[in-house]
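Only one chain is shown below, in structure tokens, and it's the form predicted on its own.
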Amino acid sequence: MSSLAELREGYERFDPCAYLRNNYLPPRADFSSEEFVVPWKLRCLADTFASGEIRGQTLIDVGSGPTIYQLLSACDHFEEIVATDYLAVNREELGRWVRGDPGAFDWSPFIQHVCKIEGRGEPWQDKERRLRDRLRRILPIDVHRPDPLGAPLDPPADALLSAFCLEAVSPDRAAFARALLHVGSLLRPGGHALLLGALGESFYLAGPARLPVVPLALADVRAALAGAGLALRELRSYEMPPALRTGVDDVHGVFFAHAQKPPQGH
């Protein structure tokens, strides 16, 4: 497996536009059926936020990459959303979307789908505007440092979200578990952590970059959450159908985990 230094070097070649094309256009982003992977991910998040239990002042999204789909159900429940990424090119891509720059990736099919499954009859443009208003900070992060943001988040986040980040930036399972422990420090006691990630994946492509991934099983996810002091509330998994195995990675499936940091005194 690669060392952390080799991983960082690989990410210097990461192409956000190629990554978005590979994963967030058809066939993977097909909204005609909930059987497809992108609607499955959006459904996990919509169902979890629909309970109304996960809410507060601040949600931090760890390793946002160049994507915002993972924040669409969250944005109704928090005053501020903090996006983070290690790569300047991804932070710039997010900034383009927030500002509505020409040439920014078009997330409107995702926003329309989330509004449909949430079923509140809201015009999708309202949700788009709300997420742009609440996505006020886009910060650099390094999940391999005990203090991933370089200083503690003050106040700590009420909730933490991370999609397809930790397993894609860790050289091995131990580094994945440590990274989860580090990002867990950004969360207040009693706060919620939501993770989406790859199962059984060893690489993915993003333009000229071929990036290694730690192949995780559900047991690895459970063990890492326990090691980070997070109590598992729900764990779901999705098996990637053959039609969506397009050669841009070798992912076998996707997991969704909802865990909670114990309240103080527990």
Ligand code: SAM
Second form
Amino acid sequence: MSSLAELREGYERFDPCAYLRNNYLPPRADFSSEEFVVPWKLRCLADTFASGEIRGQTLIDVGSGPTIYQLLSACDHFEEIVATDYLAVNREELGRWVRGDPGAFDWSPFIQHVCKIEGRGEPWQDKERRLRDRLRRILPIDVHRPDPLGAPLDPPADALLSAFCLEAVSPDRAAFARALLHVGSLLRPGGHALLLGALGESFYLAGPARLPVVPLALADVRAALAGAGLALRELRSYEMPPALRTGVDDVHGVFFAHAQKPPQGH
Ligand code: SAM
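Let's compare: the form predicted on its own is above, so bring in the form predicted in complex with the named molecule.
Full assembly next; the chain just shown is listed first.
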């Protein structure tokens, strides 16, 4: 088992480009079928936002890393998207994409796919522009602090999203549950929390970094949500097919959870 200090040291070697290559290029980012993991994740988010129930002023994404795919369906429903990450290298990578700098990762196949599954006939460039316009803040965060941003979010977020972060930065299940409690404090009463994450994973690679992950079962996700006072609305899971077990991690599957903070007075 790793300690928080060992985890922090490991993240100093995190290479955003290697991480993007390992997870967001083929074979994992193959849009020809929803049997592949990336289209599965995008489908969960598109379906959930399609209800129109999850909307408001601000959505905060916790542990964004160097990625924006998780914000593509969300960005139509919020005035502002706040991205966050512990590492400056990841915040810089996001900034490059927002500014459209040469050398930024090419998310256009993801944007095109999301426009297709959302089925509104929207030109993908419009969605790209909207997300760039709305992604105005990219903040440092540490989910192990009771105040993860160093100050309360004012006003608190109408929705919270976090993809593959909490289990990848926590030495054990108790730390995972505490981290969820900490980030849950950024959410207003009645707000929605959406979590994507790894099941049964013990490590992943990002260039020279080999990061330990707390292996979770669906029961751990349920227990942590309940412990953070978040009422589960939906829980889906995906089993990683053998063709996608490429050696960049030992993930067994993926979960998607939609939960809600009870409204004030409940
Ligand atoms: N959300 C992205 C995705 O879906 O691919 C990235 C997930 S990556 C597996 C985990 C992220 O957690 C990294 O970007 C890392 O920098 C970030 N991280 C590491 N320590 C953290 C901490 N203490 N608090 C918040 N985020 C942290």
